[in-house]
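Just the one chain here, the form predicted alone, laid out as structure tokens.
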Amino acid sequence: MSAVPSRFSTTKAATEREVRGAGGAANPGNQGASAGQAVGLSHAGGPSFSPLYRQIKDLITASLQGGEWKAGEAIPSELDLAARFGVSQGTVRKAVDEMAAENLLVRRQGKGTFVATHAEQKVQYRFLRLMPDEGSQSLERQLLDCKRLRAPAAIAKQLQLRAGDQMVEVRRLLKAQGRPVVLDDIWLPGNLFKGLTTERLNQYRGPFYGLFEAEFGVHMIRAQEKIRALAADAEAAALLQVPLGAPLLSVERLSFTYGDKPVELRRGLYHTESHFYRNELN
């Protein structure tokens, strides 16, 4: 058998320290999965040749997923993370750079690196691409309904639930200068959002995603959208205060948390008479 690369022993030791945490015993339920990531083993037992910084990124992401650092909180410095994982500061920096590019972390000059959050004013509508033709974005919401129900098969499939599982359905309007511009229907897994009620949604002043982070520990980190044009039916026309058959933009968004787990399905109808949909490509 050929010699094992020196990286194997270094990273394995780092992973063992990570699994044990601050001097505690290793968790047998997690040790195998973590070691597989850090040592670079595939599920079949062969080498996966994952770059070292990607392995460190996986470990940092696992800590975020486990709630070690909450949304908006600072993570340890690069030097501290390098010591924790037994790697160079440059390796940690490359991992953190990639996570910042993916909006998982946010660097703040002179302050450190923080877990990204939707609660901050400048990023609270990061997933909402509807912009006014003139002026700045200022939206108020009107909650129409929040109820628990059994998941229909089509929605359950997208959220990786079983048909009939408990889910939460939310309907709301977003208004600009008092005029409705977005009608949202939102579906959430019931097991992740126990205690989410109309009263709780009305009490929270910030964006829904900020509430999901703070109260339920669910952090939306990426989303995919399907966009099409359609004509307003009678219900949508009444709620958006547009004529029957008026053109609307339909935006279906599936949002994911850590581990690429889908945790929200949202179908929005956008009235674009004085707004446009903006996307940046790079």
Given for the second form:
Protein chains: 2
Amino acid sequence: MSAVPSRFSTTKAATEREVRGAGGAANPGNQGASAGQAVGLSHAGGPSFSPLYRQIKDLITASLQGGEWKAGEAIPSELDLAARFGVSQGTVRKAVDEMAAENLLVRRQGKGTFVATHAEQKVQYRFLRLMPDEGSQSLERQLLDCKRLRAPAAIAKQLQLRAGDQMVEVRRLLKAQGRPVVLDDIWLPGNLFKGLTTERLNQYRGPFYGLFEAEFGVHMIRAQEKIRALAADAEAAALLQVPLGAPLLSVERLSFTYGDKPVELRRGLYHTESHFYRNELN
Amino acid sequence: MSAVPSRFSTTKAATEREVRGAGGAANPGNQGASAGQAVGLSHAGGPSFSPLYRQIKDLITASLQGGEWKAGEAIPSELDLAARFGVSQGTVRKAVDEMAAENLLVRRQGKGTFVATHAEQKVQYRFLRLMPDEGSQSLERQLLDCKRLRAPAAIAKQLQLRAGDQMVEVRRLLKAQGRPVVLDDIWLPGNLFKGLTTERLNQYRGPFYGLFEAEFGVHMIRAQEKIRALAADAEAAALLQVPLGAPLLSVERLSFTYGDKPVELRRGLYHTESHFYRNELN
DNA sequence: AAGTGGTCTAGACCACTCT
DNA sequence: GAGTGGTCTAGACCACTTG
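If the one shown is the form predicted alone, what is the structure of the form predicted in complex with a further copy of the same chain?
Then the entire complex follows, led off by the chain already shown.
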């Protein structure tokens, strides 16, 4: 490859070598220009160029994905990570900064850096954009159904499964002051959620995504939503206690875990008479 | 105040003094610990503590607001800004990084840093989240009305005006393949948009926000949207060519310029039969 | 007091753009 | 080649949390 020894490839991250453990000298005579840069490639043949901090980011992400640190736990300090990966604290910092901006990690001054979690947060429902016109959010959950079935083609496709694969379907209501506001249908890959039952869902306090983290090791890290207006059919009208044909917000959400892998499809019907969907544009 | 001379206050930014112009020595004997930090206050009596880079950010924002650099133009290089403000390049970099993350500035390697603009972009409508189910976006505009009126209380309040103040109201359609998809009502403060006429709006190619920047010096930098589902009334049904009572997406947008000042209220009705509102959650 | 993240600086070199 | 932003390092000190 190259005459210059390198710790990290210029294209993709070296997955295993956490080079130069404790005891080694701190890369003398090579400061300023980083080892990764010194290779000086970035010509034809690859994704061209990956800076060191991005490779570090990939390594940290891999550890998250591999379950080395669990949701809510602290990851090693910046200095520890710098020693472990054989880079400067500043480079680790830049990697962690980006991951904090993406809500994968949470920094707390004086305490450490923690794996982001959907549970035990101030904001209970991180992905829920529903807001009441007046007052503050306070939602009760009512589980309607939880069953296993074979994936219909349309749903399987979005979850990158084969039609007919095992899958879990959950239906539930969210209520505000006793009135139903959201009707959710949720589809999950069966292989990732073995042992998910009505009881487990009912026992758990807090959002489903907290349960998924704690019990199944599945972290939802981002999601895409497609929003439409549609008229309530008979079933939705009955459950949401609105007239047949009443306008409802349809919110179709595809959620992803590490590696951009889709692991949940959700279709919510929102009654937006005294609530609205809030969005911020930048 | 303090025995130690400081270039920037610990609480709020010093607005005028762009300290130590050219020629001055580069802050010898005070590296490592910054001047701002050396003051060492941050106790009772204020917003507690504002790091240097944030004060720099405020100064750059003030220059943007004051029109020193216009939309699409380059701002001075990082080294120039560092010299101008009497700080290191790294501190300017951190300030600019944040402003780039907020879409106030756009960095282009090798070329410079530019003031973000709604005009002449790849993405024509930066704030529009409407997506076609199939194919790619291609929208025609049709201006329906543009008139001056006295602000109704409800609208005035959101724009922080007094009821009865002069205001401009615009109504327009967006069409895809000849079919109406969006009906927008737009309200603007009259004092900021003197001389805005039907002709000006029709002449201008590109999004309204581009026109607002170029002709009136008003930059929309962020917005909040409230989304609901509602049934089409007679007027909306006629204009959007849908049946009376058809479900529509109502998108109420409040847009802000520098200093979190609201400068536009917009109410859009979206026909979401072959389009949807796209959102990303993190 | 020790450990963590947060800020600031200075200097080196790399990648990209334009002349 | 000169100028711009992009990456990486090293070191100092500040702010915050915990023992």
